[in-house]
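Only one chain is included here, represented as structure tokens and corresponding to the form predicted on its own.
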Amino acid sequence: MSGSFSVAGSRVDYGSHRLHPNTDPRVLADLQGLLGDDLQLRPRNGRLHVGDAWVGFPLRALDLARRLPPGLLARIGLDSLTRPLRRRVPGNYAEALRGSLGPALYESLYEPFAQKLWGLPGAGLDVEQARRRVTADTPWKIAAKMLRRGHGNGQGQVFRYPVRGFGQIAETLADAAVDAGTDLRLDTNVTSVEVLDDRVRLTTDTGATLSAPQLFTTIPLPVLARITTPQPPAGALHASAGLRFRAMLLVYVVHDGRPWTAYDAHYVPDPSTPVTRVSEPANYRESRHDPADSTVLCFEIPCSLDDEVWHASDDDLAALAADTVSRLGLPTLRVVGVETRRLRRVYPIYTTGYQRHLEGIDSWADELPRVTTFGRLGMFVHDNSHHAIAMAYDAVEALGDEGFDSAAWAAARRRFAGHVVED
């Protein structure tokens, strides 16, 4: 998901990705050292569709006052004043955000987004989903973020992005790793993980075996449970089956002309379309490499593997994209090409009570000798790429001459629990 590839001569990403200002300083310093001027600092310039209107994203007070329907603004204001009356311990995502933000904002924005992103109504999602995904969880925090524009580290207002797409970060790190002696094997599927007395042995789909005293892995936890020997206890294996992921269909539409709009991304909670975001990668950067006469748009469609849209043809998906922009009042698409990518595991779904499933398999994985799991899928978290890189730094630092420092890694994991996702 952190890679990039070319469509019609334009580098595109697997969805919308940015390097956020709250990236760990040690990670950011290394990336700046490796990428140099190719890592550009860019202003955020998105839009959010709410209340049948487009508002700037990041939010701006004057823009909201001008564009939101007066009735919705009045309801949001009233919800802010009555928030003390809604104080109670929330039992799920819906109760947490309805109580903190108020019914108006929740029903117009967060509930439809939840249904589209994770395939469940807010009442079916754990309260942890709100903590992990919503940084400004009260109207006053939203107002404070708007007032802080231009101050602080620029969080939410600017981002860093490589001139050759977000994947240039992974490519540059890979090149540096190879230069340092890494044996990098791409397009290689691991079919088994065997934990031995003094090492861990992997087998690949070609029949090759690899072994080392320590394994760092980002394999999805349920998959790791299925392919590891010795197998987890029956209870842990059963728990892993309770962890669910949301798939993502990415539709890349080549548009005749450039730019399509001046915005980098459009966020779409609107339930009339399955699309949640439309991004224009060329607007994330200044690059002489991008075609001058065309641009590529990425339509993100979260779904399940058994949904009809997962199996749709490119022509049908291009028609869905055209219908979406028409419904939302966006510029007409002049389609000259379309490509699709299908990702089977993108968003962990925090169903109500998911922790008991996660704890059952995570405790087994955490106790595996010489095996360290981390990353978005390896820890069943929603973290951004900069979080995953920071995890890797901590994992490496825990590996010393005397072996792996489990106490240092446990402390790092406690820090990871405070991560909050930036969109």
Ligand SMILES: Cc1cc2nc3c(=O)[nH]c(=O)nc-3n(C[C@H](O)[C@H](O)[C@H](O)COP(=O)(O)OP(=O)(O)OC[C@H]3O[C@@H](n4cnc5c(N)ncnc54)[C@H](O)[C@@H]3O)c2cc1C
Contents of the next structure:
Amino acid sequence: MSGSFSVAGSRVDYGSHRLHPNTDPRVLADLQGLLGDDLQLRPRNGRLHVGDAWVGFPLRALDLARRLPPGLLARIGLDSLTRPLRRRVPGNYAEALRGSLGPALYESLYEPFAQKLWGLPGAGLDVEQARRRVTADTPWKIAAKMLRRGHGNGQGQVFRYPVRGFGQIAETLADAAVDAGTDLRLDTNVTSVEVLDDRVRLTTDTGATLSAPQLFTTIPLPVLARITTPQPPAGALHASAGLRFRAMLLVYVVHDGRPWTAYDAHYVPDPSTPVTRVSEPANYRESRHDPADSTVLCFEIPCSLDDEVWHASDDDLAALAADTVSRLGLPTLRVVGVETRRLRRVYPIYTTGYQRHLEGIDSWADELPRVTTFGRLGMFVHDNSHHAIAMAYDAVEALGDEGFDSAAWAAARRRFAGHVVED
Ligand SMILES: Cc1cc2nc3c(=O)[nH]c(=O)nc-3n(C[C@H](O)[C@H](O)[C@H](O)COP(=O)(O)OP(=O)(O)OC[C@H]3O[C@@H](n4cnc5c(N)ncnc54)[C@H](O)[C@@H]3O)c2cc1C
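What would the structure be for the form predicted together with this ligand, given that what you showed me was the form predicted on its own?
To see the whole picture, the full complex is given below, headed by that same chain.
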């Protein structure tokens, strides 16, 4: 998901990606060492559509006060004052955020986003979803965060991004691994995993077998459970079928001229379009490699595999993109090309009570000797790339001369529970 590829001579990502400032310092130091000046420090310059207004994103206090409809601003203020009256243990995402942020902010932003991102109303999502996704959970905390930003401490105002697209991070890490002796096989599907007494044996779709004393895997956890012997207990395997993932359709529109806008990304909670975000990758970097006379826009459409939009033609998707920008009052597209990418598993969906479906295979995988599962789909967690990389560091550190240190890995897993996703 954090790779890049070229469309009409411009490097693009699988949706808007940036390296966030809260990257673990040891990971950041290594990436800086490997990428050098190619890893640029950039100011964030996004916009969020609320009501009928565009406000700067990340949110800025003065901008909000100037641009938000006064009625909405007053309701948000009133909700903050009445927060103590809403204190009760929340049963789901909607109750958690209505309670902490207040109904006005929840209904204008978080509920419509939830519906589009995960395909469910907030009442159908687990409380854990609110914790994983919303760092500042009261209007006062949001205001404090905005004011801190005003004093320029950098968090949330800047990000890092490689000159050749976000995927340059993974490519550079891969090159370093190969230089260090790694045998890297891309486009190779693992079809079975056998845990033996002294090693783990993999079979791939090319019919090759590979074996090693320890397996580190980021294969989606329910898939790992299906292809591994010994199998999880039947009940756990059956329950894991209830784990759901949201798919993502990415529409890349090549626009004649550059830039399309000065912004890096537009965030769109509006229910009138399935698009959640429009990004312009060339605005994420200063790069002499980018074409001078065209730019590519990426439209993110979270969906299910049985949604009509998942099967739509490129022409229909270009029309949807054009309709979306016109509804939002954004500059007209001068379309000279369209490409699409379809990712089947992007967001783990935390439906209410999802833990019941997860806990059986999670503890099976945790106790499986010689196998360590991590990463976004390997743990069924919402995470950023820097979290996935930090997990890999911890996994490798747990592997000592004496074998795999399960206690160190268990402690690392407890730390991962504190990861919160940044947008
Ligand atoms: C739209 C979007 C925006 C995002 N924005 C950001 C951002 O701004 N900043 C940020 O840090 N992160 C961002 N992320 C999150 C980031 O992309 C992920 O956290 C990261 O890519 C997770 O890495 P991973 O290796 O765990 O999972 P993945 O990238 O999903 O990698 C898992 C790999 O396993 C492979 N695989 C699956 N099954 C098999 C099999 N049977 N055999 C062999 N291989 C298999 C898959 O093909 C895949 O390559 C974003 C994600 C999305 C979708």
